[in-house]
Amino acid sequence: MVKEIERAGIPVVHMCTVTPISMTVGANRIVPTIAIPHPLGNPALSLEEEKAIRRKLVERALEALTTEVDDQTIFEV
């Protein structure tokens, strides 16, 4: 759905915990995250902390989102 999505001309950027299967599914824009259970968090955290977290996540998120791209590319946080 991904490459669908982008072939319509709508930038997309998947967030995953695991990047080989973003890699396989051809996502062009990836954003690691934390954990399976919890990808855009860490409940054993402060909420202040894990707020945080996941405000770099999602900031990381939309920078890539405005990244111009020509290959599969991770952006790290």
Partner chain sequence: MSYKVVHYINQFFANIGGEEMAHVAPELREGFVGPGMALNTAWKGEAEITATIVCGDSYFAEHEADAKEKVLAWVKEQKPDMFIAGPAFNAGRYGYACATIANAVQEELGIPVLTGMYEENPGADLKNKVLIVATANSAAGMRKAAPVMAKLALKIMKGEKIGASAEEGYMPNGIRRNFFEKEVGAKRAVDMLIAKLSDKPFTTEYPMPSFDRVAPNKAVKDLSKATIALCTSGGIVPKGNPDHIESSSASHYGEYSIAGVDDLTAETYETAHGGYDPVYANADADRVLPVDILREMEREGKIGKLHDFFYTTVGNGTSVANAKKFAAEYAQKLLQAGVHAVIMTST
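The form predicted alone done, now the form predicted together with its partner chain:
Partners and other molecules omitted; one chain follows.
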């Protein structure tokens, strides 16, 4: 799905937990996330802490979108 958006000419960042799958499906900008049921959250933390982590992940995703890449790149958090 990511590839189709990329193909349409829109830069896209894929935020997902199982990054190897993202690599094989051909995403170019990848941000690894926390866990499958809650990629952008962590119910073990307080709401404030959780939101801070989510913010960090989204910031990293935006950073990926503003970074030129030549090949598939994983933006570790």
